[in-house]
Every structure is written in structure tokens, then in C-alpha cells.
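For reference, the chain that follows is the form predicted on its own, supplied as C-alpha cells.
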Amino acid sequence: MKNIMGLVFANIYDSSLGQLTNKRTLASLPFGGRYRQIDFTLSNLANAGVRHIGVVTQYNFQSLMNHVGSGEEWDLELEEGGLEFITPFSMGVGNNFRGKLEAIEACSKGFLERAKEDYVILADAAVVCAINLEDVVKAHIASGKDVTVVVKAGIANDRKQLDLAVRLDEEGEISDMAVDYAAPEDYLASMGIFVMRRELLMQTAEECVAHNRYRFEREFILQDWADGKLSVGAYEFDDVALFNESTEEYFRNNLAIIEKEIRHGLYRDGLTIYTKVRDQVPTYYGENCEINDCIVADGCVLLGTADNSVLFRRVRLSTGAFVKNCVIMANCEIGIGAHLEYCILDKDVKINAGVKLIGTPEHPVILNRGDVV
């Protein structure tokens, strides 16, 4: 789709993930035993024939540069337009935006007024999905709104606190829309999806960051949704959509992924999920050990038992370890006899022989990069 491009925010909800995106945006997060997050949002526009997209990063960027690149598995590097990382820096502010506006702001003074594209499609990398952008697009062009949002069902529960929650009606139209709101069950949650024209986007941002407007859904799309100004159109998804906007989401569904309904709803035909190329050795399964129901990357060394879990890139699991229900990121040793249990180890981790972490589903043990215990 030569008339789209894209924009990427990438610290969304770093803070809520706590220890995990201390060091590392939320984009660059691994997730699902190969993947990080932003390969899911890069993915989706690559298979939309989208070529021109802009990353926004605020700090702790540097992972997400390494692991992205210039594009090259997604063919960015091969188009005019390709991929650019958005900084504070790069675009004249003298420190973090403060919010997506403003960012979009300072992407207007060089990123978009640069671009030929009439459409751009924004999107956040905390949900994890792989959707038909192409789809989304046609329906919004279609409908004839200022703005297309995607939303998801099933949600929505009374306790989630949900950055965009809308209502429909029975034809189909927004007939409420509430922000940073724990919705009951009726409502949809955005996606961080949205779709809207190139030149209402930098307008807008302008305007709202001259009135000390910074924060999108709240002062942009629900105050002129309220007041007459904008009109907005819901796309609803309905296929696996996977929100990591918590520790306790990103702990639960990384183990979601080995169920065989949730795993085949993200990895689809004619949908595929690219990411960096990491050739390693295939994995050495001990003749004594035991693997159940697990997600295995290649390069690893495993000689123990492992259970409902997932297992990065050249982890090794040695004689007489145990680990159950636990996401365990590449480059990490489990000792000799260790026993883990609702754990999250990062990146080179070593857990010294016989030593034992149980956590909880809803408090999982995390371990920072590097750890050693």
C-alpha cells in the first residue's frame, strides 16, 4: 500500500512493566522464545506493503536499534521511504515527550511533512497480533471518518484499565467512549491501532500541543469525539490479540502462546512475523531429560525437566534442574539441581546449583539481566 506509512511509539506502558523495561523499551521486550514485541507492529505493516515508517523512542532505545536495524527483515531497507528512528533529540526537544502529541508534533517538522503518503497508520507495540492492515485501511477509507480505531472484545472486565474503551451501537457506530477506564464487559479495548489522514494528523498535533494538549486518546480523539469535532469509526478484530500492558499480562500470555489455538491465531498464513535473524545450532535434547508442553528456541543445552514453559535461545538446563511455568530468556544457566517455579529470568541469568524460586501466577520471581543467584 504505497499511500500509507507508519508510526511506531515504542515506550508505551514501559512503565508499568517495571524491572523488565529498566534497560529496554517496551518494543524491544522478547517475547514468545524468538520474537520481541515490535516485531509483531513491524510485521503488520510490512505485510500491508507499508514502507515508510517512522519508530518513536523517547529513551533506553538502544536494544530496540540493535534488534531492528536498518529494516532489513522486514524490507525496509529496500524502499524509498524506509525506516527511521524518531528521538527527542533527533527532532529538537530537549527532553521526553510528553505524550503522544508532542511527539507527533516534532515528527511534523521533519518525519511527516517529508512524507507523500495521505495515510498514516499509528500504533503502539503492547498488543501482540497479527492483523490484515490492508483490511483495516479499506474499511476506514470506506467509512468515511476523520479516525479509525481498532478494537478488541473480551477485554474489557471491570478491572483492566483500558487507555481507550468504546462502545457501539447496533449499527455499529461509537455511542460512548471512555479513557483510562476499567470498562465492563459490553465495551471494546483499543488496540493502539489507529488510522487516520496525514495532513489531520500533523494539523491536530499542532494545534493540541499549542493549547498544552499532550495525551492522544484522552485530548485528541475523546474530547473532540465529545465535542462534535471529530468523527471516529471502530474496527473490530476478532482474531488472538495478546495485551502486554503489565508484568502479570506479558507473564501469562508468553506461556499463552504454547497453547496450540492462541499460537496458531498469532502465526498465520499469509500473516507472517519476521524478526532478526539468529542462525544457532539446533537444540540438544540429554537422553534423560524431560520437556512438557514447552516453546523451545534453537541453541539450547537441556539436560533437565521443563514444563509449560518458554525457553529463549541458548538457554541450558542442566542435570536434575526443574522449572515449571517460568519464561526463561536466552543466554541463561539453570544449575545443577535448581528448582523454579512462576519465574522470570532475563537475560543471562545463572542459577547456581540447588537453588530454589517459586513465585505465583499473579507475582512471578523476576530476575534482572545478568542476574546471578
Given for the second form:
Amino acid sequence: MKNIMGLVFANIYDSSLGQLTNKRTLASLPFGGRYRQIDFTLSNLANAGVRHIGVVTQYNFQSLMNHVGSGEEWDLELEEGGLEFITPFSMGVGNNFRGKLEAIEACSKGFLERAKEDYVILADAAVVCAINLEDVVKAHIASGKDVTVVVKAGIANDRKQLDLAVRLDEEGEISDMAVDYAAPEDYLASMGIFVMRRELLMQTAEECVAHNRYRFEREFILQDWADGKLSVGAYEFDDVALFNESTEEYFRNNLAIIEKEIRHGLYRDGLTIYTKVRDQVPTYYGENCEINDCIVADGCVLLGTADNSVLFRRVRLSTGAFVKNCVIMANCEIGIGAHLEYCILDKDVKINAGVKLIGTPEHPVILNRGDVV
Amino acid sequence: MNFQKKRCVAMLLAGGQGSRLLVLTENTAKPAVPFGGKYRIIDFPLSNCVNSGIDTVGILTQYQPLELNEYIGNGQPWGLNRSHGGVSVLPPYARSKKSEWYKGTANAIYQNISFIERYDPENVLILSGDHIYRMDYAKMIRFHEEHDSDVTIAVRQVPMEEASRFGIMNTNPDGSIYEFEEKPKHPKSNNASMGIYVFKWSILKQYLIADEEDPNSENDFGKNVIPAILNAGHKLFAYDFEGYWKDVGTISSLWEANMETLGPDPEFNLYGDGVAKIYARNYALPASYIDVHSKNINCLIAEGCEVYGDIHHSVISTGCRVGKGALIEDSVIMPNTVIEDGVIIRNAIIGEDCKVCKGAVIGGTFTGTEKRQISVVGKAHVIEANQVVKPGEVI
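Mind sharing the form predicted in complex with its partner chain? What's above is the form predicted on its own.
Once more the chain from above appears, this time first in line as the rest of the complex follows.
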């Protein structure tokens, strides 16, 4: 669809992923063996024919820019439209964005105003899914609502704090909204995807920021909806959506894609997930290796045993090494006879021979990029 | 338009029909045949060019060019999407006076003299699109220049008993060639030509024009052009190459070369650690799902696969699926092929986009006493449930 542009917020939830986002954005966090979280967001937009996307980021964005580059993998390297990074201090605004509304207001003049598209899809990179956004926009236009939010059932559980949750009545209309709240199970969680007209978005951001309102969900969606100034529709997504908003969720969801139903719900025909090409050699499986129930990317050399784990590119698993329930990012090296269970190894970690590390499902052992143990 | 002068332009002969690869080249040019899990044969000479600092490559296509053209695209995967030079696909085309297919290897270059002239190169490197090897052409070009050679031909030592299958270069102690024999019955030496030539462009151009005017010529480098240059008294040198090199023009050599990429210390190591990397066009596929409970795997598996079955000593290419209870041994499974549950495949090459239905049996065990029989299933074939494909059978 030519008439839609995208605005992606790359830093949302950075703070709740601890050391994994110390030196990168949540958007550039590796996921699923060969992806970064933002690959799903950008691919969903690209698959809907969106060819004009702004990526809002304000800190730790080196790895994000390196990964996304000019956007050519998503067909965003274009004469017109294409991909733009939106950062603070780059458009005459001399402070960090306190919330999405400030970021939107900041890029209003330079980016949104110059755009030709009538509709904007706002998204972040915390929820991993393959969604047909063309259907979402069509539903939004048909509904006549001011804003459509994409929601997912089965996420709210009385414990998980949600940015935005809605309760739907029998007609599918929103009957209640909750913000920053551990909503009960009958609420549907926002997937952070919103559709609205570009004009309305610009106007809203200007007004809100003028009144020191910067929190998109709380001070715009909820407030204006409650005041009867804004009509909001919900689009229920019923395929796989993985919310990676905490380290525990990130760990669990990485391992979840080992399950066929979840994997096939994420990698669907016609909704290809694109990523930066690294051009690695096919993985070599040695004579004595045993690899059961694993996700394995290219370029690995596997001589040991791995069970129920995700192995990113160029992982070296030595003879006699044992890995179970682990997420092992690119370029890690597991020494001879090492034993790992419930661990997250960030990139370039080296585990020496014989080292034993055992975490728990709730508290996996996390090693920082480049650690040597 | 005037271009900056290039030191060397590479011309890659990729027009061969590859009829000895049988069904695998029915709808595919030989250089586009998959190799090593994620590569195509042409990736090897192309990557060698890039790794040797050659940034201008002409690819001469003729037979089934569509797939190859699409694969090469703008050359971006090899870093050959340059504004000056880069990769150009050169099919035969209609000219104002006459139009014709490429009659032979030399004629293919002759028809593209104007392409080469645009870069005004010192030397032209002629390559074949059907060899698997890693080579630094820059070293060969340096050798060529240091010896002020008119033609330099890369050679490798082959076993003396096999020498009569090759073009043999008989050399003086200084490496200069005094005689060239095409498939001699009684070879004098075992310096076999690898089909890799560096020519001084001024010399090559002159002899290509002369060759074209000779109605009796087959317009072939090995048979006509090189003997003509040699007989005219020009300086020809042999350049020794010692690394892995394989002509994958037959089913058995293609199978062998694939098998030679396997093992902890393979004869041909695809891994680029510390050596020149082989580049390929990559497709957007997720990481593979692997659930192999068997021992003795010794396999290469590319991305986008789902493997549930038992696999031993095989190459499983990009986007394949191997069902539960399936057994694959000593075989090459080309990209995007589905092997259903309970299938048994031994000593076989299964082409791209095939479907092997439940319970089918392809090939047989190799006892080591007779010649190994490779079964072949051509591109996009469906092998029905419980169908049997005999050892050595070609479908």
C-alpha cells in the first residue's frame, strides 16, 4: 500500500532488559538465531508495501544503524521515501525525547510534514510477530475510527505490567482501557502497533507537547479516549506474538520458537522476515555431535551436544561440550567439556574448557558481550 | 564513453550446456548448479575475482541464461555492483550486420571485444564457470607481468595416468611453454591446463580477430587460439597452482566435490577463516530447526532447513525439509527440496525443489567393490510414495 508510512520506536523497553541492552537498543537485540528484533517490525511494514519509514532512536544506536544500514534488505533504499533515522539533537530539539509524543513532535516538521502518505503505522520492536499490516490498515479505514490499536489476547495475566490493555465488549468495541497496569486475563494487550492519519498524528503531537503531555498511551490514547475526544478501535491479532519486554520473557521466547507451532506462526508464507545478510558458510555438524531440538544459524561448527537451545551464527561448540536450554549469540565459543544450562551468552563470549554454568528458567545466567569465562 | 583504464578484466565463460550433468542442467546453466549447501558453481570463480581485487567481470552466458541472470543480478552479493566496472552479463546479441550464437569459447570473447575495449585493460583473465577452487588470481597476474608473458596458463599436476584426459603443457625449466597438447595419447608431462588464462589484451585481440577470419577454426581457446599464439613464437608461461581444484562437469565429480567439503579437516574447506571467503546470493530464511538423534552426522546443513531424520555424511542445502525416520547417507540434497518421513536416500544427488514422498527409496549402499553408482533426481521432480530409484538411475 503506497499510502502508508511507518514510524518505529527503537528504544522502548531498553531499561527492562538489563545488561542485554547496555550497549544496544532493544530493536537491535538478536533474536531467533539470525534476526534482530527490529527485523520483524521492518519486515511487517515492508511486506505491507510500506516504503517510507522513520526509525526513532536516541541512545546506543550504533548497532542498530549498523544492522539496518540503508534499509536495502527491506527494499527501503529508495530515491523517494525510504528509511530515515530520527534522533534527538538532530532536528533543532535540544533534549532527549521523554516519550513517543515528543519524538513525534520533534520529527513533525522535518519528516512527517514532508511525507505524502495519508496514514502512519506506529510500531516498536518489543513484540516479535509476523503480521499482515495491510489488513490492519484496511480494517482501520473501514472502521472510521481515529486510531486503531493492534491487540493480543492471552498476554494479560494479572502480573505482567502492560503499557496499554483494553477490554472489548461483545461487538469488539473497546469498553475499558488500562495503562501501565497488570491487567486481568480478560484484557487484551496492546502490541504497540497503532494506525492513524498522518495529519491527526502531527496535530496531536503538537497539542500534547504544548501541554507537556509526552506519554503516548497514557496522555494521548487513554486521556483523549476517556474524554470522548478520540475514537479508538481494536484490531485483534490471533497468531503468534512474542512480547520481549523483560529478560525473562526474552529468554523464554527465544526458546519458544523451537516449538513447531510457534515457529511456523512466526515464519509464514508471504510474510518473509528479512535481515541483514552475513553470508556465512553452512553449519558443519561433526561426526560425534548430537543436536536435538535446536535452532541453528549458519556458520557454526558443532562438535558437541546441544539440546533445546538457540545457536546464532558462527557458534563453535567443542567436542564434549554440553549445552541445554541456552541462547547462544553469534561468535561464541564453547570449550571442550564445558557444561551450560539456562544461560544467555551475548555475542563473542568464550567459555573455557570444563567450565560449568547453570541458571534457572526464571533467572538464566547472562554473560556480557566478549566475556571470557 | 571513456572509462578509467583497468589493469585486468575477467571474462567468465558460463555458456556451457553441461550436458554431462544430465537432468541437473535440463533447465539450468551449469554455472548455476547448486553446490556445497548454499552456493552455486559460479560463486567460486566470482568470489575468487573479488578476493583477487578484480572488480570488472564479464559473464558470457548462452544456455538457459534466465536463472543465471537473476542469480547474478547487479552483483551486489559479491560486491560487484560498481559504478565503474562491476559485473556485466553478456549474452549473444543481434548486431546490425550479423547475429549469431557463441560458436566457441574464443568466439564468445571475440563477440565482446567492444566490452573489453571500454576498459582498455592491460590483461584479460579468462575463466571457466564450472570449477570449484579457491585461487588468488592476483598472484598469477603478477607472475604474468613479472615474466613479461604474452599468455600465462594456470596448470596443476595431475596423476600421469590421467594426463591424457587434459590439455597438457610441456614446459622448459624456466616455466615457459614450448608445446601444448590437447588430450595427448602419450603425454610427455602431467602439467594439466585448468582453463584459466591471462592474456595480454593486445595479443589476444589480434589473435581473436585472426581466428575469426579462419573458416576452419573451431573458435576454441585450447584447440585454436593458444596453439596459434604458441606457433607464432610468443611467450607463453605455465603458472603452477597447488590448491584444491575440481572440474565439476560430471555427476560423479559433482558428487565427489560436495563430499570433499565434509569432515573435520575437509579437502576443500568452505569456511573462510583466514582465507578468502566465498560469497553467494543469500535468501531471507530463518535459522534451521535441527533434531537429529543419530550419531556420526558429519554433514553440512544450510539455513532455512527443518531436519528431523537421520543424516550421515551429506550436504543438506538451504530451505530443505527432512522428515521423521528418513535416512540420508552420502548424498547431496539441493535447495528447497522436501524429503518426507521414512524416505531412504543413499549415494544420490537430489535436485532443487524436489519432493520425495513417504517411504521412497533412492540409491543403494556402496560396498566399495564396484564403481559407486550415483542416483540423480532432476530439478522439481516428485518421487511418489514408496517409489524406488535404483542405484545409478537418473530421473
